[in-house]
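The chain that follows stands alone, in the form predicted on its own, written as structure tokens.
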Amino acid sequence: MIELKNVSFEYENRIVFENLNLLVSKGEKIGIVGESGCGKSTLLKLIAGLYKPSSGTLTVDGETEPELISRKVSVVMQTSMLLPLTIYENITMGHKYPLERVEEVCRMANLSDWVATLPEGLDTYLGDRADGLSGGQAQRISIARALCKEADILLMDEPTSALDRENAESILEALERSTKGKTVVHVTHRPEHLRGYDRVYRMEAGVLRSFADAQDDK
């Protein structure tokens, strides 16, 4: 369960949102849409334990401290964060997952065909800046990493923004299959990517509203 009670957040002396309330039940999938700068990505980072609320209470799977919250969630951010390690190590991040599991998430993230063309396969080393990778390849590695963690909560911020339409649709279908029973919060500016979700909100100037209600007012 994810619960925000009167959560406010300030960044560089700017109020991003005030007294925000949200309850996401276990196994529920919610989407949040909105224009750039509206606060939706900041909200996701709070739920991921990357930021701490300025005031109010944020509880994620029973935890309130950011460092403990971060252990409970898997995250796919819009900008891929890869390390100067092998592809395998970037996916497992120090955890001893079975090779079969890593290969499975590579298939889900549409990585397998590309990895098969590399002489070293999953053991291919990525440079300090992941030189030579396209944005789509880097993002697919990030998606595979999030799926491999097997957390009960998956948080996604524009997970397919760096992918072409065909890859995006394929990965969204894979995410739908692999997150059955999981709690999902998906931030995007594309409402069509949220079909079948339990609830969809629009964030405007730091305020969450039902997407349907926000559309009716336009």
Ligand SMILES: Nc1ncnc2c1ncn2[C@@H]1O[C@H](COP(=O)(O)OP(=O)(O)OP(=O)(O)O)[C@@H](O)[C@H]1O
Given for the second form:
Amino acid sequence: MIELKNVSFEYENRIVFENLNLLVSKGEKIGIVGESGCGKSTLLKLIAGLYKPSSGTLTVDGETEPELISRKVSVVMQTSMLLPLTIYENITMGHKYPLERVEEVCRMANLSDWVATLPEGLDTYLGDRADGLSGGQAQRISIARALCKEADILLMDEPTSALDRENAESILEALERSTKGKTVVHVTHRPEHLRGYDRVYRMEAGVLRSFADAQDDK
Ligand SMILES: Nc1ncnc2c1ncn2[C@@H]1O[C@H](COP(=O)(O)OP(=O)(O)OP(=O)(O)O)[C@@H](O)[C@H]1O
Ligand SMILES: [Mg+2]
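Since the one above is the form predicted on its own, can you give the form predicted in complex with the ligand too?
Next comes the full complex, this chain leading.
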């Protein structure tokens, strides 16, 4: 479902990785850990169709064009990308989902209680750069957006980094329930959030190694 063949990527001549290979089959759940700056978010953005490989081939659900790839994946990025629209519009992103579905994903992302305290609820306007939201509120709206899209592939980059432990755990449980049978790539600094995953990699010097092997070397 996701295949990288000899994929290299550089930002304006700064090489992040070279000849990276990765195969993720339909329904597999893959975790990626690694030191800050090693290239995890860059890899996820490539798989999300936000960037194009400098060389090599990336195929996601049969697509190789970034624009077509981006339609096939749900993404929770490391930095929440909220728009100056209402909470509802930030979750549905122009699609006409039934209200019940939006309410359901709000429950899964632990947003419902907070939204219920807002005089305008889901119709609350967020303003430029979502001023006035806490980092965790913004992150939970991003999670609700990704869950609403219902793509077969879910890509998550530190999806609960701004949340307290209780919120993080209950959202991760909801994510686990709702992603049964889906393909997941989850980047995190917390390997304990990857329990039950099919494979966990450690990214190191532009190379993906099995996390267990990387631990054995220490
Ligand atoms: N837009 C950009 N332009 C130029 N260089 C960038 C850009 N984004 C990231 N980089 C560089 O690419 C490298 C990989 O960055 P990336 O964000 O992928 O790391 P990361 O593994 O996600 O780190 P973290 O754990 O801190 O989120 C870093 O050295 C970073 O400085
Ligand atoms: Mg990152």
